[in-house]
Every structure is written in C-alpha cells, then in structure tokens.
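To begin, one chain is listed below as structure tokens, in the form predicted alone.
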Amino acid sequence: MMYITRRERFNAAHRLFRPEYSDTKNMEVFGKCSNPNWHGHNYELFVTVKGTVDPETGFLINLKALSKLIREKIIQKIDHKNINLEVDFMQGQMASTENLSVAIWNELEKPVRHLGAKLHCVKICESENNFVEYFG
C-alpha cells in the first residue's frame, strides 16, 4: 500500500461558543477562542490518500488532479471565510478543528475514491502546536 499526501493551506476565522451559555461560562469553556469578535487561523490542510501505484503511469494519484479537488471542494469555500457563518459543509456545527476534520473528510471521501485512491488521513493544524489528524 503506497500513502502520498498533499498539503493545501487556508486563513479562516471562527468562535467557538455554545449560544445556551453565558459569556461567563464560553468564556471558562472555551477560553480565548469564544471571543464573541472570532478569532483566526492560518491552517494546514494535509490530505494522505492510499492505494496502488499505477504500472503505466507511476503515481498513485495524480497530484494535480488531487489539489484542483481539494482547492474546489474545501479551500475555496473556507479560506478567508468566518466557519461559523459562511462555510456550507460546517453550518450547524461546533467549528472546532476536530468538526472540521471530520466534515472535510465527509467532503472529499467520495470524490477521492472517482480519482482512483482512497482517502486516509485529513490532518489540519490549526497552530505550530496543535493539529488535529481525522483517519475516518
């Protein structure tokens, strides 16, 4: 099994808040990220997909390919974006980077598997110190 993974990066803002609970107790939840004015990120998507090496051609998936989809599918529906507010595959959803992961793995699964490979990993850092890796 070969593993090959693109990096593709993005700038969003986003709160985390729950709208039952007072400033009080988001604020003791979720610390600085509840501030109610967002807050932002300069993100790193990494995309691993698997599968088998193509005799013919080489590759395992043409990275081209994987990049426009990725961008068309998630980059340009996020970066620059407010999370909360304006991003379609995240409405109704805590905007956490673990949701994120998650509903951005539920966008590319399928698109993935009609570019020949199978989607393993979408790993998003959110700062040098934190990522988040989501394997489905």
Contents of the next structure:
6 protein chains.
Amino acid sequence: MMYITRRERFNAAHRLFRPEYSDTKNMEVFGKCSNPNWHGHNYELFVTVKGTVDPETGFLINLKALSKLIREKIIQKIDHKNINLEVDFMQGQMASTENLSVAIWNELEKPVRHLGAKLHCVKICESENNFVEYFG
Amino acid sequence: MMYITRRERFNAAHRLFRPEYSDTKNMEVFGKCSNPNWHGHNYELFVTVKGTVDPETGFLINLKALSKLIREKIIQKIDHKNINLEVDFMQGQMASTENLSVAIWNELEKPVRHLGAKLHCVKICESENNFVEYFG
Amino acid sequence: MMYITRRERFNAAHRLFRPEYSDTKNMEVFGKCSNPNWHGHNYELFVTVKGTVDPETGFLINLKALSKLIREKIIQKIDHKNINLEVDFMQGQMASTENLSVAIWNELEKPVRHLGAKLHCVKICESENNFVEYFG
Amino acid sequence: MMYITRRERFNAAHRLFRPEYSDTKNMEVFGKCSNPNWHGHNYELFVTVKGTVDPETGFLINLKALSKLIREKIIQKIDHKNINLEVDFMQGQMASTENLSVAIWNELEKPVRHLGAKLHCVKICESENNFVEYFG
Amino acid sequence: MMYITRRERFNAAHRLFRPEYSDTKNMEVFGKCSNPNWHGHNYELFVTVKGTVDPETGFLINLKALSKLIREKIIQKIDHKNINLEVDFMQGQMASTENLSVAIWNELEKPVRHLGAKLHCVKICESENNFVEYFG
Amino acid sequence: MMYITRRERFNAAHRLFRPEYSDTKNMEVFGKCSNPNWHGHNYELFVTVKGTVDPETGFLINLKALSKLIREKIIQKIDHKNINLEVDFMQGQMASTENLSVAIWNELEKPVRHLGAKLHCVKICESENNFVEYFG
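Structure of the form predicted together with a further copy of the same chain, please, following the form predicted alone?
Okay, now the whole complex, with that chain kicking things off.
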C-alpha cells in the first residue's frame, strides 16, 4: 500500500456564527471569527490517496489528473470566494475547517475512485499553527 | 548600522474594485480579487528597523516593545477584520498590498522613532508567491 | 473521527549526559549534546487531538481553549528555561526529545479530556531534520 | 511505541519513460517528465523508525547513527546522480517517486533493525506540492 | 518607490564542467556538480520589480501579467529541461546559478519595462542553503 | 555585481543579563532571556558575499569553500555551545543577536576576501519571528 499526497492552495473569506445566537454569545463561542464583516485565510489543502503502484508506469495515480480533479471539484468553487455565501458544498453548514474537510472528502471520494485510487486523508491548514485531518 | 526585523501575522478579508467601474471592467482589471462577496488571506508582516546597538544592552531596540507597538497600531485593527470596511488607516484607498504597506509605514514611522530606532522597511507577504516591500 | 492539531513553540536549554558516565563515555554516547555548559533549541510542539465535531459549532474542540491549555501546562513551564534544571515534569529523566514527548503527553492527556477531546499525538521538532512522535 | 524521523536531502536527475512506448505515448503518460534530456529535483527524504526508548539514554535510536546509515546506504549513491543510469538500487525500474520510496525501504529495513529499531515509513517529497509515503 | 516580488518555480537538470578540463580537474573545481550523467534541482525564482503605485488600481504592476510574462519568457523554456542542452538563453555559458540569474535578467528586463515597471532583482534559490541575487 | 548567500545552522545556549544589574532590573530589561539557568535557540546564519563572476567557472565564489570557511571559523566554535561561556569571539560582550552578527562579520571579513569575494551581509535568525542583518 502506497500513499501519495497532492497540495493545492486557495484563498477565501468566511465567518463563524449562528444566526440564533446573540452577538455576545457568537463572540463568546467563536471569538474574532464571528466578525460580521468577514475575515479570510490562505488555506492549504493536502489530499492523500492510497493504492498500489502500476508496474508499467511506476505510478499510484497520475498526479496531473489528481491535481486537475482537485482544481475542478474544489479549487474553482472556493478560491477567492466567500465560503459561507458562495460554495455550494458548504451550504447549510458552519464554515469551520472541520466541516470543510468533511465536505471536501465527500466531493472527492467518488472521483478519486474513478482515477483508480482510494481517498485516504483530507488535511486543511488554516494557519501555520492550526490544521485538521479527516480520514472518512 | 544594524537592521532588525520582527514578523507579525494577521488574517483579513478584502476586495479590489472601483465602484465606478462596471462589473466586467472590475473583473478585467482585478480578476478574482474583485469578488463582491470578499475573499481573504493570511498576511505576514515584516517590520524592519535600523539604528545603532546600545553597548549596555546589546540591543538595537527592545524587540518586545517593537512587537507590542506593531500589535497595538496594526494587528489589533486589522486581524480578523475586513480591510475595506473596518480598518481606519485604509479608508478611502484601494485595499491592495501596495497601499497596505504604505499605510502601515505611515502608522509605524513616528512610534518607531519614539522607541529610538528608524523604520527601514515594511514587507507584506500576501501568499507564498507574492510580496511587496516599501522603504518610505 | 476528526483530528485537529495546534502548534506551539518554545526555546529552551538542555544537556544529555549521565552523571555516572565518564566525560569520555558521555561524549561517545551523547556527542556534542553532552556539553556541560548546555546548548539549546527552538522547539516546535504539535499537539493533535481527536473526537467528533459538534454540529452546533462545527468544532471538534475550541482551539483557543486548547492553545490556552498547552500554554498553561507546558509552554509557561518550559519556554526560555533549562529543561534539566527547571522543568518540573522532566525531573529525574534524561532530557531527550523522546522523553519530553512522553512527559508532555502525560501532562496533557487528562486536561484535553476535560475539553471534550482525546489526545492523539505529541510531536516535537528539535531541528528541521529531527522530530519525534508519541501516540501514548 | 515511539516514532522518530530523520530528514536527509539529495539532488538528482531522472526521467520517466518506457523505451517500448512511442515518443507521443511517453509524453501522453509521463508528460514533461519524459524529456529525453532529463530534468531533476531537490528531493527531501524522511525516514521514520519506531521502537521503545532506552531508559538509560532516553533514546529510541542514536540519531547520528541513523543519519550515518541513511547517508551511506542512500545519499552517497543518489546525491548529484542520475537515478535512471547510476543508482544501483533503482536499476530496472521506472524512476518514479513511488518506486524510489520502495527501493529505499528495501535498502534501509535490515540495517535499521541492526540499530535496534524498526523502519516505519519512507517519505519522499519531490516538490513542495507532491510527496509519497511507503509503510512497507 | 515600491517593490513587488513574484515567485515562480521550475525543475531542471544541469551539469557544471569545462570540456577542455580533465575529469580530475572538473571534479576538483566543480565537485559532484560535474557528474557527466547530470543531476538536477527544484529551483525557486524570485523576480522583483520596482515602480510607483497607480492611484486608480493601487497596483505597482498587474501581478497576473508579471506571472504570465515570467512563465512565457523563462519557465516554459526551462521547466523540466536540461539547462545545458535545451535552454536557448543559456547556450554557450556555464550552467551556474550566477550565470542563470544574469541570463534571466536579460530575458526579463525589456518586457518588464513594457509592463510599466523596472526590473530590480532576480533571485534564484538552488537549494535551501544557497541562493544568488543579481541587480543588473 | 553579483551576490551569493550560504546558509549554515547552529544550536546554542545563551543568556542576556548584566552582572551589575539587580535580578529585577535584568528581568525588566531582558525579560525571560535573563534566566540564570540559560535557554537556547536553533540559529540560522546567512552569509552573503558579493563580487564578479569568473567567466571560466561561472562562479562568484566556490560555495563549498565558503561553507567550509563558515564552518571552521564560526560553526565549530558555536554549535552546541554556550555563547556566553565558550565562544571566544563573543567574550566580554552581551550575547545578543545584534552583537553576534557583528562578531561573526569580524571573523569572516578577512577570510572571505582571501576567497576572492567581499563580505556583504551577515543575517541571523533567532526564531521564525526575529532576525538581524549587519552590513559592516
């Protein structure tokens, strides 16, 4: 079993808040991330897939195809966007990094299988000090 | 002449556009950065000051004092904020990294002098591929 | 199952040696790390916790609370300190990175549980070329 | 169970192609990596070993010995070399990062055991956007 | 005067040697870099331009245009190539990083002026430990 | 005029204090850096030299020779040492990064000239947030 990881990057605005909370409670739970005027991040996305190596090509997966897939399914929809307002696969959810990793997993799992590999991990770095990992 | 640099970080939302431009022209000039729903970045700010070394302390400047100054004058006003809407020293200006570096220079120049040093450079990294430097 | 990681940093002095060894044997086993006059490092500490995501907040854990916990239990006791002489949770042990990761695990395991998550990994980078990981 | 990782680096030229493929097919499958005139990379190699900590030394393994081993078995044979033409443990194989990780695993597994630890993972970063991990 | 920098990356093979030198002398002067079978690097290219900020756009230069220019003039010609054999602007020269920075300067100086800015610096990182800077 | 930079690294312990100050005053001026039991850092040292490129070799300077020089004159004396107690070129001085950069400049200036180049800058990074630069 071999694992290969592709990194892609995107920039986006977001906000963490619950409309039914008071401003005070939103600030208490979500802190500065609840700012009604939004804030944003440079996100790093690491997609790890696993599988066996094709003895003819020496490849687990064609990395160019994996990169193209991530760009089409994720980056084009989220880069330079507002995660709360504009990203279809995040609608109806809190725009946390945890939820984002699950949503990206759900978008990528099937198409990665069509490339002949198995999605293993979605990792998102929101800053140099914080990252989440989701293994399905 | 000695130079010392302090790095601080902030996250913010912004948008590049001119209200008098059509949507098409804004897209043409500013690309994805003109998204009306905002996007954002993890910004890195490098503040370089110059001066002579105090032979008693071996310091050009007290770095803790410099860090405190940058946090009070800049980071507290811009971190987790919307640069276009909420940052006083950016009002009435295009929220570009170039303009941001000039505005931060203007906020820091005098208070750095009060710490006994001279502001030399404001550098802002907007992504791992782009940065600006302003020397006053 | 979701995993989230918080990075914190500290600087410290340490020394690797056994008092019952001769100087020659200490040098042979521990090399330059046995220097009686100490040396030091910028350590990076990565604390990974696991758990389920709260559907109301979208959080596995409040990262601010996790950061505060790591700072109170670990960073305040070890930052700008001498690990051999001053860090209570390292007393009576060789000040190796391996032992440090176990000791930090032991300090954090229970309080992380009080935050509603489960400690998964303590990773410590001693230099850009060396790191240890301990999973309990 | 403790895990410790040592990073070593090497620069090398390589090429991905199959002699029985036409130039067009090589380009289709391997893209720019099939360039007959070679290209190259700065590779980062992360070798992770696992084991128990010796209570006398506080070490899982002597890192200097691990580093020396990796340099003798791998780096000296591959650094500033042509992977396809000059690296004995890659002969007869496609010079992909996947195959390289398996070949390095095979070179290191037994000698790591002689150092009293168990090889856990060989990770190779070919660029800042791509890496493979092999766990045997 | 404002400075803005764009980073682009390329991978290439090269070799340092003089045909009129003996193998021994080539090894003595150029070391492992003289390997007749080539080796390679992940190069990082930082292009810094200077100029004044357009008050209407807040831009010194359109970074997308600068990136496009660097890709057309440099990256397309050198990425995944052999610098000695295939890169037109390096023909007849030693494939050192110093010479590469001068050659890239010469390729970019005029077209950068057509974008309304002035080329200030070409910086090339050949490894994490070595880089050159050329200011014309 | 061409500039080339070599990075070397070292780990060391140090302390900032003045024996004639009270403990309170040392803490006030130097903060946690005045800890009598020492603390330490992973220092990064960037040595930049300038000169003209030899048309025969394409080199400004032989980087291997420059690296050897820095290791002999600086790294061997300071790596895994106590800067206050053990480093000859820092005796009688406050062990600040500013003073360290001047002292390293003084050690390197003449021998760099013997290699046929001119020392341009000594840069020392004490942490990811702080660095000094000295240009002589």
